[in-house]
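Below, in C-alpha cells: the form predicted alone, a single chain.
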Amino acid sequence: MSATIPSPSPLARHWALDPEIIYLNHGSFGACPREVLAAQQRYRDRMEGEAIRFFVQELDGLMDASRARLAAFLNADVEDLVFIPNATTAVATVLANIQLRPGDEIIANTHEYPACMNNLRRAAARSGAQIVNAAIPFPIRSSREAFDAIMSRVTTKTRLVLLSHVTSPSGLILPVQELVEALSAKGIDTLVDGAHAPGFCEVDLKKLSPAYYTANCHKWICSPKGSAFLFIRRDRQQNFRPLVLSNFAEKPKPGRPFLHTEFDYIGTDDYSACLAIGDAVEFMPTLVEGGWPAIRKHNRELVLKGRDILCRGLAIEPPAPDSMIGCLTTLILPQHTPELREKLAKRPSKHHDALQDAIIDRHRIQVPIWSVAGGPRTIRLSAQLYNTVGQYEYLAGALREELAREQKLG
C-alpha cells in the first residue's frame, strides 16, 4: 500500500502509544495517558518508600479518596463500590456469592463476553443451574429487538440475568435501564457487565439500580490496567465476600464498612492502578473543553464517521442504528464464497483471523477482526481522542487491498 500513514491527533502526545502503529483498538485494553501513569508511579514510590506505613496506615485513606472520585463520576454511593482487578473477576465474585440451585435459570445473550460466559458455565455446572441463551440479532434494527430477545427467555425459574451494558464483540449499547426495570418488576436480579460503559456512555448507578454492576476503568476512563469496580446494591451486601479472604476477614476495622475492609485489602499486591482511577477521572476531562460529555460526544461522532468511511469504501451497510452506537462500532465485512471462506479460515493467525495479522504486518493498523455470535466476519472500530478521520480512511484502503488479495487465493 503506497499511501502515507496518517498522523494521530495532536492529543496523542498525552499517550505513550507506539508512533509506528495506527491504534484503532482502544476498546480491547484501553490506553493510559502519561499523566495518569505518572500518578500511578507516585503511589508505587510511596509504597516502596515505606511499605509498612503504606499498607497499614495509608492505603485505606487512599482507596477511599479514589473511590469517592469514582462514585461521584458514576452517581453512586461510596458504600456500594469496591475495587477489583477487572470486570471478569467481578462477575466470578458475584456468581460465587449467589446461592444457585439445581433448576435455577440464568439468562445470558449471544453477544456476551467469552470470559464471563466461561465463569457462568462453571457456576452452572457446579450448582446444577441452567444457562438460557437469548439470541440478539446482528444486524439489528433497534434496541427493542435486544429487549424482546432477553425478556422472551424469562420464566418463573429465572434467577439472574447477565447483561452487558455495551456488548464487546458487537459494540452495541443495550437498553439496560429498561431491562433492569422490567426484570426487577419480576423479582429477578441483574448482573450488568459494564466493562466498556464508564467514559463511553453516561452511567448513573442510582438511577439504574441493578443488583450488581461491574466495569473496567482501564478502558474508557483510561486508568492503568488492573483497575475496575464492582457495585453491590445495598440490599445485596449482607454476607457478600471477595473470592480471597485476607487478614481482615471477619475482623472489620472500627468505623469502616465491612465490605471495604475485606475488598480493599486481599493480600500483598500493587493497588496503585485502583488508586489512580480517581486521577484518570479528573485528568481526562482537562483534555477538551466540555469535559466528559464532550469526550463522549467527540468519540461517538468520530467512530460514526469512521463507520461511514468504511461503509462507502467497502460498499457495505451499517448493521446497527446510530442510537445503539457509542465509541465502538462493528461492521460486517464483505463475504467471500463459502469455499474461499473455508480455505481462509485454515490460515494460521495470532489473532481471531489471519486478516488481522495482514492488516498489522503490512499496514501497521491495530484493529480487531472476528465474528459476532458465530456469524460472518466483522471488524470493530474504536474511537478515542488520539484518533483521526484520516486513520479510518487509511484503514478502508488497507481493507480493500487485503480483501482483494484474499480473493486471489480462491
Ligand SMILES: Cc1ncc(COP(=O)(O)O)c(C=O)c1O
The other form holds:
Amino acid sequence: MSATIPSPSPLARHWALDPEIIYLNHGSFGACPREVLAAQQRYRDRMEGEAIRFFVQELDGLMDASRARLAAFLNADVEDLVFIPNATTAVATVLANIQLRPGDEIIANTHEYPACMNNLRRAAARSGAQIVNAAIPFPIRSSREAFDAIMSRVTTKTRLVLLSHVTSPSGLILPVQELVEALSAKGIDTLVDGAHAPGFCEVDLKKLSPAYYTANCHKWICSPKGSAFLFIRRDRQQNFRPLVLSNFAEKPKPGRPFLHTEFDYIGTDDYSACLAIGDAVEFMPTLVEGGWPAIRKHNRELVLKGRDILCRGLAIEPPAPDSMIGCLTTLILPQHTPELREKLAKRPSKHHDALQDAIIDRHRIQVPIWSVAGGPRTIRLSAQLYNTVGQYEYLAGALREELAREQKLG
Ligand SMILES: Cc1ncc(COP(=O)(O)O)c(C=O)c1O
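And the form predicted in complex with the named molecule, for comparison with the form predicted alone?
Whole complex next, starting from this chain.
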C-alpha cells in the first residue's frame, strides 16, 4: 500500500501495543495500559514475596478493595458482586446454578456469543430444556426490533433469557433495561451477558436489577486479561456456588459473605488481574478530562466517524441506528457475486475470513471480518483512546484495494 501508515493517538503511549500494527480490535480482548499492568505486577510481587502472608492475610482485603471500586463504578452493592476470570465462566456458573427441567425454555438470540451458546446447549442437553433462538435482524432499524424479536418468543415455559448487553458479532447495544423489566413482569429471569458493556456504555446495576449480570473488565475497563465479575441479585444468592468448590466450602470464614468466601478463592491461582480492576477503574479516567463519561463519548464519536469513513469509502450504508452504537460498530461489506463468494470462502484463513488475513498481512491492520448470524460478510470496528480518524481512513483504502484484488479472482 502506498499511503503512509497513520500514527496512533498520543495517548497510545500508555499502551504496550505493537507500533507496527494498526489496532482496530479493542473489542476482542481489550488492551491494558502500562500503568495498570504495573499495578498488577505489584500485586504479583507481593504474592511471590511471601505467598503464605499474601493468600492467608492479604488476599481478602485486596479483593474487597478492588470490588469496592468496581461496585461504585457499576452502582452495585459489593455483597452482590464476585470476581470471576471471564464472562464465559460466569455464564457457565449461572447455568450450573439453575435447576432446569425437561420442557423448560431458555430464550437466546442469533447475536449471542458462541462460547456462551455452547454452555447453554450443554445445560439444555443435560436437563432436557429447549433453547429458543430469537432472530434479531441485521441490518436493524431500531432497538424495538430486538425487543420484539425476544419478547415474541416468550411462552409460559420460558425460564430464563440469555441476553447480551452489547452483542459481539454486530456490536449493538440491546435494550436491556426494557427487556429485563418486561421479562421480570412475567416472572422470567434474565442472565445479561454484559461482556463489553462496562466502560463502553453506562451500566447501573441497581437500576437494571437483572437476576444475573456478568461482564469482562478486561475489555472496556482496560484491566488485565482474565478479570471479570458476576452480579447475582440478592434473592438469587442462596445456594449459589462456584463451578469449582475450594477449601472454604466446608469452613466458611466468619464475618464474610459466603458468596465472597467461596468465589474469592477457587484454588491456587494468580488473582492479580481481578485485584487490578480497581486500579483500571481509577486510572482510565485520568487520561481524559471528564473521566469515564468523556471516554465513552470520545470512543463513540470516533467509531461513528470511522463508520462514516468506511461507508463513504466503500459506498455502503450503516446497518444500525446511531442509538444502538457505543464503541463498536459492525458494517456489511460490499458483496461479490454468489459464484465469487463461494470461491473466496474456500480460501484458508487463520481467522474467520481470508480477507482479514490479507488486511493484517499486507496492511498491518488488525480488524475482525466475519458474518452476523450467517449473513453477508461484515467488518467490526472498535474505537479506543489510542485510535485516530486517520487509522479508519487507512483501513478504508486497504479494504478498497483488497476487495478489488478479490474481484480479480472471479
Ligand atoms: C458478548 C460476549 N460474551 C462473552 C464473551 C466471552 O468473553 P471471554 O472470552 O472473556 O469469556 C465475549 C468475548 O468477546 C463477548 O463479546
